[in-house]
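Taking the form predicted on its own, here's one chain by itself in structure tokens.
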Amino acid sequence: MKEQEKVMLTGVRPSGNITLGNYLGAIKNFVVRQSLYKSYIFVADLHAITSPRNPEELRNAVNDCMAMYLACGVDPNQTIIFRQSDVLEHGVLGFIMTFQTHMGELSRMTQFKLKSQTCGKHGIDTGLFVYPPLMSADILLYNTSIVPVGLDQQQHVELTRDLAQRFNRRYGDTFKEPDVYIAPVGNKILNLQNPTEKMNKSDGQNMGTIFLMDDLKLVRKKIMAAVTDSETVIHFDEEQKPGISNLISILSAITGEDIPSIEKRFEGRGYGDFKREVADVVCHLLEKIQANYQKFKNPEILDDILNDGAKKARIVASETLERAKLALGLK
């Protein structure tokens, strides 16, 4: 049964090549559920300028990112798709939500902590410190019920709930408090060469990360070279067998086959057979995505979809912002 009164929303930062981990942790979950909710997806181009970006590169990255999401199955007939910067209410409510946020909360955000440890002599940009309230505004503007994310983004949705509760206590019932949705399988896909770390698009050597636009021969090579262990038993154990467990998660997340079934099916078979099946399944998925990507990488088609989505998004966003301004005494 469709839950049309409930809203699902996700945002994607146009920060480069999308990984298999991004797809399995968030995109796939959104695509599967987009028909069950009133669904929104936006390109978070305002978040992309928390650090300096070349303007032309940013424009291209926005188009590439949306083409890829459409290629992965996001449907403009079921989902409102738009650019964050085309809906000015995001910036205004983000500024308002900054005043509801404590500096201690922002300093505990994982992204800020990681960047602050590695920043150079010029220090860290203010944008990186204060962007979580904007992310909260992104979610609250659309009366969002659920936000499908990977484990690494759970913290942002939890902060959004805290800020919504704080605002509602201070100024009256204004915002809906969102829930996070984390898929039971595939929520944290790990690096193939270092299965104690997540699959990261900034991975320097790239042999540990599969990108959705990778050459399929390279994808197969990466999977066959994935670090496992000295045993030959295909068994899910994240602590003792992180490498093989990661590959089992990938196979399960793509095919829908549960982990015990995979273990049973490969009983008595070696890692080589197992890796070949994982490679076959991943390459088949990426082959379809890459073919779809070429269809959608058309600036005119993308502009039509994004402009139409922004018009629809503004209707809801403006109503929410007006409600917040009224609660604050700004109306």
The other form holds:
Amino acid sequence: MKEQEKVMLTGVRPSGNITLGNYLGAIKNFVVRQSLYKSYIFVADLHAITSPRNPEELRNAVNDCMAMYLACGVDPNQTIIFRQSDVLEHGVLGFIMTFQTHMGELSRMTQFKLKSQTCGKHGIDTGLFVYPPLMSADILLYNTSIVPVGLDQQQHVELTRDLAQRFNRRYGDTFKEPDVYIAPVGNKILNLQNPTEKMNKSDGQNMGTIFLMDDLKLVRKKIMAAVTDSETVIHFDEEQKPGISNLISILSAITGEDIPSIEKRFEGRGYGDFKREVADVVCHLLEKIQANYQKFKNPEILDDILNDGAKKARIVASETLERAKLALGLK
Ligand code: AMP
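What I would like now is the form predicted together with ligand AMP, since the data block earlier showed the form predicted on its own; can you produce it?
All chains and molecules follow, beginning with the one already shown.
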């Protein structure tokens, strides 16, 4: 493959509102690096239909998700922003990559094991099972070097590397093997009410999840009501003190202050004081994002950006797909 500038890519499913976990685990890490790479970010709408969705809701969610990327600092002058389903190559390469994958590999995916437990009586959707090879296609189409994601997606990027290697071995050098980027702090933000579980979009309107569009009074209430422990020491210990450690991670990931410095600053001070500071910092961040969001929530601006992004993305994606088809003997 010819030498080219390094590529960074990430995506977020347009399902429900974006959470503080999505922001700290993926979007923020993308935004601060977007000028260093040839950058792509996409709204993963094909991943949103792995389970049945209301079409009108999905359409609105795509626009909301896009406006939120822009509000969080994704810059269309530096980054190619597109909707996954606008670039048909994702579907075709996803299909091809599914055929490179073993059943055992997909059954071992932690996200599949976790999510399949909560499926209703209609059973497990195959979408939940086969979405990792689609994610591999999303990454491989753009010759990606680095994929900033939260800890929950690390295994899927590792699978992508395995599939790329397998394909290259079988059919000749076709795909670039990507590296995952996991932020040292904020890679797994936990539910504020149940700090042994990840903060999830699908947790709905409960008190454990902070959505970027939450009313700021509610955000403060959620943080002040966060489950902690019966001690009074502000100390980072994920095993013994998951609630406090989660709040320390949130504070550190937003401000950049390191964990020992936070612990030192709060020596001898109570949980109330600490939570108030976390709430101030989170509210300050969300206030800025929410103000930006209102500016960007304009369907015309969003359509222009998405159309332009899809055009640029298609050029690279079609080249990669052609290369893969040629390697497979499909041309
Ligand atoms: P999803 O909500 O599954 O579309 O996830 C989009 C991105 O956000 C992925 O990179 C996830 O790894 C990341 N992410 C989701 N939830 C969290 C969380 N609670 N903490 C850190 N990163 C997260």
